[in-house]
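Given as structure tokens, the chain that follows is alone and in the form predicted on its own.
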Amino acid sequence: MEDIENELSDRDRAIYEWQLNVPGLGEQGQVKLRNSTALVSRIGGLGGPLALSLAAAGIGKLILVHGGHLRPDDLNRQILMRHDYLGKNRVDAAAETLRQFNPHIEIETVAENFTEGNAADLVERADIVFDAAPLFEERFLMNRECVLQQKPLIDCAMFNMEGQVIPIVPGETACLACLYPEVPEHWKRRFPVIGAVSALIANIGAMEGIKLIAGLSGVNLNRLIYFDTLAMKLQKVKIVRNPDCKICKKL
């Protein structure tokens, strides 16, 4: 952002009195989780909640990219978003749910989804990048452009009772293309989900990004993180970077 500040308001300290009580946090920790830029695309069954949790913990501005018009069909899992707003943009009332919890973040919000056109230039606005798409292509183009800017992605990924989160640091982690050069064969963009699973794949990765930002330790670098909510199973792979990837390889 750009008008960073080193001390916190007695505001700030109010309201995050007890997250400053957490180990390796305190107000150095909390003064990095506002002066940062976050970037969420998309915000609905993934990107919302995970939206909600960095307001939560005081990011200092959110930029919320998602293009369409609200559905039924959403409502089960987008807890963003609220029935009066069906027909209209899930950004805005995505923005209006997240200035009410919390007034005192910046907002700011793209009612598109990630392009070739667009690409570069909305993850040159973030420090930090969640991606929440469910389309591959959509995940390929902010992988792209966060290994050629040099910014931390997070993604974050679900099907039916299972999900992953992959932290993601150019030059120092494999990138999404490492692990998946092509668009995996028969992935669809209908796929089954229940709200209560999403959320939970979307605060893990809120986590990962809330450690890398404020500088707390164990994040999980070179790491997949893998949830199955039906045996409830939580496992992490290692993962390593591909010497031949055709985005981050030079790095």
Second form
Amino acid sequence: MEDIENELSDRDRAIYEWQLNVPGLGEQGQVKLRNSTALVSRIGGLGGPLALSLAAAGIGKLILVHGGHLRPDDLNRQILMRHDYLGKNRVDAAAETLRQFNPHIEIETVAENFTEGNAADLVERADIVFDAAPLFEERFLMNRECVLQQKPLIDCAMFNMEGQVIPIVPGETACLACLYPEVPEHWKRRFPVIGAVSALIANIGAMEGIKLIAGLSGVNLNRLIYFDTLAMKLQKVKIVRNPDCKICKKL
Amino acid sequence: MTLTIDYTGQLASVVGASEEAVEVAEGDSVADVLKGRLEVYGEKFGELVFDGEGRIRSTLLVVLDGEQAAGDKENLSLEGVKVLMLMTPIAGG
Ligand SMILES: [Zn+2]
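Return the form predicted in complex with the partner chain of this protein as a structure block, the form predicted on its own having already been given.
Complete assembly follows, chain above in first position.
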């Protein structure tokens, strides 16, 4: 491997030249991105464009976590997929798209969703976790493991024409269980979604993660970033830790 | 006084709007206002806002002028508050 631990290769300088000029990023920030592993669960409407933006930014390694096979009704938003992958593993389609786009990053696929059995191991292998799962049971597992292992978690969610991103740094910020102490009774697996809304929210999440990894300022800690695409309104809601949170109160 | 209520997520769908202005009486709490909206919007609104014991759901984020209200939601004062934002949990991907 031509990469030197604290330096960029000439190849990487050529690829990332335009973003090395971004104030605050520079070569040091780019090296941090290249030396980092990001886990994305899942890689559908939110996680797909999120993984694509991380690949474009030059993250060193992506772990893509998503179970199941591609269905026709995934294709209005899951932009890493292709029609000829219908019936096949979603993670394989996503990995193929990402490898074609950026062959210089490492991609690992896990063709299953977060479960009690794999959560600890999956989080252990990542430096940062991006949550784009449709069920609160999975989200709470990721949150719990990230708090236990003190890894940052970027929680991304959307519904209808709206979305939200919560950057979680265990011990410093509210965690997901601080906000939602139990599984919400009325959340449904199927939700209304336009792909462009997912992609927009995904890229807000990607930016919060990139800032965290690369050491840029301006990460929205203890904020819930809410975006309404109908009104085109962005709002940052100040959120607070719950001193009685059963997940993070010990930190 | 006039209070603006912002609704997000499933609650905005049930209400059919993301914002409304309501008149509230002096001394009204968040819970009082929510009970008043329940009379307007009915059962589906109630399911998202209140639990089986009629208390404000633990998973409903109550935001007062841009800041999440922490702790007991039953006795939250609206004194000086201009915007009450109610956010139901979302998790779509
Ligand atoms: Zn917590």
